[in-house]
Amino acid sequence: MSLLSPQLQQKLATPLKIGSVEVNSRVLQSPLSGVTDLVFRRLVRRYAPESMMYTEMVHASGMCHARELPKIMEVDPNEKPISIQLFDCRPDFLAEAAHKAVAEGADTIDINMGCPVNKITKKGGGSSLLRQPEIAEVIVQTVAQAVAVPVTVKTRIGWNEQEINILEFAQRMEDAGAQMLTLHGRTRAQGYNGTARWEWIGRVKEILSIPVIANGDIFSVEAALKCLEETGADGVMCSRGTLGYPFLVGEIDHFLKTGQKLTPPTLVERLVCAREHLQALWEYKGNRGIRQARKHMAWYSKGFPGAGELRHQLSRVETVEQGVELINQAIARVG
């Protein structure tokens, strides 16, 4: 296990502040699409009570538009630290989001300026923002004065390799009032392929007074510990790694507050992870959320024997009796 040096570990034993919040862990959970609902989010902070956590991603403007808030929006009043993030390219809508926003019980409001999917790049959002600073600055302008909570930036390194611009896009960034840059270190070309290039992580630290937080190949303890001695980085976000896996945020952030690492979960206990993530998918989606759950049930399906047969099973379950059966068969035979 690799030992942060005694400056780094001091800095990241304290709470991370974001503007005029104050939270006491330096490592969150990352907004992903289909997958950060309030179930999922359940389960990551049962293990990491005091992490940051975030919505999936919103579209402002289909927001403004719509006659009730959608479900991917939907927060519960006892999840405390917890940020909405929103996407569009039009700072009017996103400011009207964002007071909405507020209003459902956000902590801070993200916006998304690095999704690379190319139905969001194509209508302004996400990464394409990259290629636009002068309205990402707006956006964050706007946003930030349109509410009274911290605006932050979740961001990648650039466009491609022939256009790598985060030292200047993260600068306006901070300069428009965001008062934090998370910071996926792939270009938008690069997707989730080949490595996150920490280096330019680094780099934006050194330039940004406000807090950057790494993201980007964060799949073990070991992994968050090197990026954030690489780096300097003021905390880690944790994404891909999470999926099937809600321990993760939890051990980090054990670590890096006492330097001991937990135990990791066995299989059995990743298994009934599995059962209850798919039973409350049930209780709060109904037959929506068991087609959801064939995906999640696929990510908990790895690294044990029958894993692949178990996968296919679970991948194709009509109902919540099937499912919880065909783990429970799991169970008993790895128990």
Ligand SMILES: Cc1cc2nc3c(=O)[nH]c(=O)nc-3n(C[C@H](O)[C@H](O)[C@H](O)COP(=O)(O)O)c2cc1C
Given for the second form:
Amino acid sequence: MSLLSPQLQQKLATPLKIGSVEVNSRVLQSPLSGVTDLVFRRLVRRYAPESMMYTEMVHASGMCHARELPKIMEVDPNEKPISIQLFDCRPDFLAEAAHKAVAEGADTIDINMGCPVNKITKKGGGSSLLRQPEIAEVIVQTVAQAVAVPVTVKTRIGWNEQEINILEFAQRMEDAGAQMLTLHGRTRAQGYNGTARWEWIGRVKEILSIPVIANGDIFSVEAALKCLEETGADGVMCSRGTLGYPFLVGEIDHFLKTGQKLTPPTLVERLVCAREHLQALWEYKGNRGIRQARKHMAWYSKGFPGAGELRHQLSRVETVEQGVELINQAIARVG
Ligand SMILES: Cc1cc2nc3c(=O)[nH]c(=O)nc-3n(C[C@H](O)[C@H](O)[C@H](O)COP(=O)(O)O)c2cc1C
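Switch from the form predicted on its own, shown above, to the form predicted in complex with the named molecule and output its structure.
Okay, now the whole complex, with that chain kicking things off.
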């Protein structure tokens, strides 16, 4: 375990300042579509009560046209700090959606400018905004004028290898009024493949005055430390490392605050967490929750004898009782 440099220790001892919002943690839970609903965030927050969390990305114009707020925008009344992430390419819809998000309790509004999915980029949203910096600029300006809470941007280093334009893009976002930039160190063409190129995060950090959060391949306390040292970033954001492991943000946060590594959860504790996750999804979303729980259960069922078989069985559960029974049997076997 590398020791923290004095400069890093000094930075970590102060709150993360996102415009007017102060956050007492330098580790953030990323927005993950289909994952970071209210149930998942509750689990993460149990171990990382002070960390910033994000909702799943919400389609701004879709939401403005709907009669009711989408369930993915729901936040707990006491859930803080929380950012609601929006995606779209139309500034007016984004501003209207941001208003609703603030009414729902958002402490910050994050604009998604990194999603690589075709369905979204074809309509001008997500990472395609990297190719339309003038629209991205108007989006940030319009939303920042529309709401009193800070507006932040989450993006990638560029569209592809030939179009890595993050240095210019990031500066434009700051000049337009963004109060924080989270940078996933991959191009859109990379998707989630290859390694995240933290060197670009370091370069962006050198030129911006707003906080820069490093994202990509933060799967452990060690990776978080290495990334913070190498990039000089103001914080790290965990993503795939939290799938089936809602302990990660808390583990990193604890280390950054105390210099002590927490004992990792035992296999039984992980399975108990999986069971609670399943039951909570059922209570919150009913049968749809059970269908969504299947992928979570597959992520929890990794790295122990019999995990493959359990994963297979859990991927077919139809009822909460079935799932709970399978997990109870697994706990009895490994406990
Ligand atoms: C299942 C899944 C869903 C995601 N959903 C979102 C999303 O809604 N908004 C967003 O900005 N990024 C989303 N991302 C991207 C992650 O937040 C993150 O930027 C990316 O996974 C890189 O970090 P990692 O290498 O630590 O996983 C998603 C990624 C995955 C794997």
